[in-house]
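As a starting point, one isolated chain is supplied in structure tokens, in the form predicted on its own.
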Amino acid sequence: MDFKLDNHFLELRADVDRTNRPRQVLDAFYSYVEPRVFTDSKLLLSSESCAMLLGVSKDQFHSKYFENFLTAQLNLGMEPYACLYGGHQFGHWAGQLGDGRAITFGQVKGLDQTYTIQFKGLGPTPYSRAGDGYAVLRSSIREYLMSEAMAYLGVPTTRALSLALSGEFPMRDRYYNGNPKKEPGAIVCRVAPNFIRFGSFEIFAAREDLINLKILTDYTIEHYFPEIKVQDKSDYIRFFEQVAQKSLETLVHWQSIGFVHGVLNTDNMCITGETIDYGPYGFLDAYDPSWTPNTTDAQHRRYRYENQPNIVLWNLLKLANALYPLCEDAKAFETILNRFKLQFEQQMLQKNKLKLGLYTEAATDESMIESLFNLMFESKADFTLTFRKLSELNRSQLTFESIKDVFYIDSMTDKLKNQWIDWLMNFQKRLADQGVDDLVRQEKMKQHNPRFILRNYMLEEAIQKAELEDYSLLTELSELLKTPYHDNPKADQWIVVKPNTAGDSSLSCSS
């Protein structure tokens, strides 16, 4: 194979203890770890996209070589390593974390820029801690497909290379009721151009290791940020701005697709904004912006949809603590945190015309829109199926009679129904005033509302499938999430609010 490595992360200073036990790690940045090698490991899925983007031929990528790289049954010569980072979980410092079941490979000079190489599954770290390092297939199931099919909408993302069995029977307590069992065990191998997080900073902010946190930052800087050039103190505040408008434009695409990450802990964002770990995430059926995919979180519903604005600016605001030390200018962190906001609503509501077809101002626009999320809530309206559906119609088409298949209510009142009729009524107007062609605005609006998405329900029966031997479903998911926009025939049996018998769409971080 031939990848030409760049493994410039190895620049930074190593853990010493070359012991593969669960500890605290100092004065370093990683540890050298030897993964497992599994000889019955069988290859389920692999992303011909996310291969071109590191160089990989065709040839190449069909060749049983890279199967046995993708399986874990060769290295190709790399330096196997886990990184140190902390973090704060559901608003609490939790110390050192790290990567507990991720192992590095290295990083290959991709066609357009270099990328970082991970496993997980692959065995222990000292970073385990309580757990043995090996993932489950439901797990890595969720983390493959929802990372491909993010990166098809168009969300700036982690990628996943591949899905293996690893031949494995990993212990799980996949409910936390105590009756702990034998799941399929797998591998992922994913792909980002780095997987360096917030908690990357705060580990060493919180130990008061200014030397480290200074050489991490300046090595960020370097080559993810190149365009700074450290000369002084104010370049960690332009680093700082720069992180949190790549923060910005990653949550405005979750919130316009209503998609919930679940868990965002200030360890699971990356630095460069790619949306990372992917645990109990979900997207929203009936539009209810209090809902969380998390059951570990329904009691306080920190993660909900609606507050994912102010967990992002609150993680910023841990990041620039953690950066302090660096400049110590709180006035200008403050000013860059107190713009946040305003710039999320500023976007939030140009994205959200683009996904009716608004492109001339009025100013009728924002209540209109804010209208229509109070009326999706009302009635339980879907909120894929709701604005794919009106970027299906034509002016005439938008009458309430052509919108009932989007509701989880059988029947609604007289006072709603008639408030949706007005709202149409109002909606029509508005197209026909801003005199854009019906053919084009729908064309337009399809490109911001996605009609097929990865909601849990199929994950679920994908899963079940699969650890029956079955990966029929899986595939057929694998290959519908790569045209998330179009309308695709193959799909049309998705296309359908959740069925009652689907369930809950929530789920543990389990895995």
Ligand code: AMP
The other form holds:
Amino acid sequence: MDFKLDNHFLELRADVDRTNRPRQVLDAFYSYVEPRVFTDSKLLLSSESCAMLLGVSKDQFHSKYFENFLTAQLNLGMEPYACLYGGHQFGHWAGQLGDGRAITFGQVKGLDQTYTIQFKGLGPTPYSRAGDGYAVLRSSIREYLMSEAMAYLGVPTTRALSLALSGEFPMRDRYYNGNPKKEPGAIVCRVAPNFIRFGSFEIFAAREDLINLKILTDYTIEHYFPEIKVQDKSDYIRFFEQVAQKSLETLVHWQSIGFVHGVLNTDNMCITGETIDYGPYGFLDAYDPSWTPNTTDAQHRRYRYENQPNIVLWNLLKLANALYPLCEDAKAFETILNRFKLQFEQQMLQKNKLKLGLYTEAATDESMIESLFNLMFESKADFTLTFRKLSELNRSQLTFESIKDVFYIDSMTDKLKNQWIDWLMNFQKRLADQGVDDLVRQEKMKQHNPRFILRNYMLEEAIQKAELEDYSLLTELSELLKTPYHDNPKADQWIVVKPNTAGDSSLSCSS
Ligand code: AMP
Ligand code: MG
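Switching forms now, from the form predicted on its own to the form predicted together with adenosine monophosphate, please provide the structure.
Below is the whole assembly, all chains and molecules, this chain first.
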């Protein structure tokens, strides 16, 4: 198994210190590290489609040699390193953060582009601060399953190549109640074009290290935005504009499937727009725009569903501040930022029209969409199931009776029920008026309204079983996530509202 290495990140300057001593790393972009080599690690899951991206053949994928790589028992002669970055966390500048429990092994020429291969959970790095650099099974299961699920949902995301047990048991205070216990440790191998974050630029700007800020920006443009050839300062504006577009595209995807990231700090924003760092994320169950899955954020709800557009914009503003010294054109940055809100609203409207199978222009569409969301909120309708039901029913079936399984309330007031009946009648009429074949409309709608999503209670059940060494549900979910838009009968048992017994789907930030 020989990867075709293309380690261009290593052309940037390395930290001269090669120890794992926690420290501020200055005048460098990364630090070489010695990852732990495990001997008792065990592969639980691996993603063939992710491996294919890297140019790994089927035979290689199933080989013992590749398994040894994925379980961190050998490193294929790569030169592992941990990257420097900073970030704004929950609205406040947090200074240097960096790869505290992630180690990059190298960049590989893949099928269509160069990919970066990174392991999580291989021990401390200079950026580990108070952490130990290891990862536990529960958070690793969540990262593996959801990043793969997002890829199949069509959302820009980092990928997961594998999930393994490390064979060790790090101590964690899982419930933040001063009661740390040993938990099964795990290793996730993840893959993305790059792992450069907004915070990678912010750290140099905060330190007024303009030389390295420029080097990183030029590097990023050369490798990830090659159509921009930096000739003068205005090219940095074009770069920022493209980052804003990519972030917007991902944001519209999240909103359209009810995904809440949970920790949208600037160190968790990839410069090329992929969803990154899967922590306390979640999908909306009952439609509630103020919902956040992150218990650590329960008080201010900064990262709640409806606030994600504001937060992505806020994060872009922080990136603009960081890039400003390279071109000093505040007006140009402002123009891009000012456009963002309107662009989001326009794109969201288009997306919602696709979700509802509306392909022509009608003056009433916006108010029809707004009424639907109001009704969904008032009647606690499940976000995913409501849209999927509307996709699966033919026009004449679009009645209140046919959607009654999507609600989280047992009895509905007559007023609300009548509002639903009116809305469904209007919707039927709107569909009839546009003159699109109903079967075609249903099939197209299904492409925008997933049937199978990984809800937190499902992940929790898979985690609880896996912690008892029963990996059956983990494996089952890892298969089901590959067909989120299909009428896959194997998923049938999961296509229901979240059970009453399932709790509130929220989690803390713990790693
Ligand atoms: P995250 O919440 O995963 O975005 O991580 C925020 C920061 O904390 C990053 O700098 C991580 O590298 C660091 N971090 C999180 N968990 C650990 C850990 N177990 N050991 C060391 N650093 C960690
Ligand atoms: Mg992070």
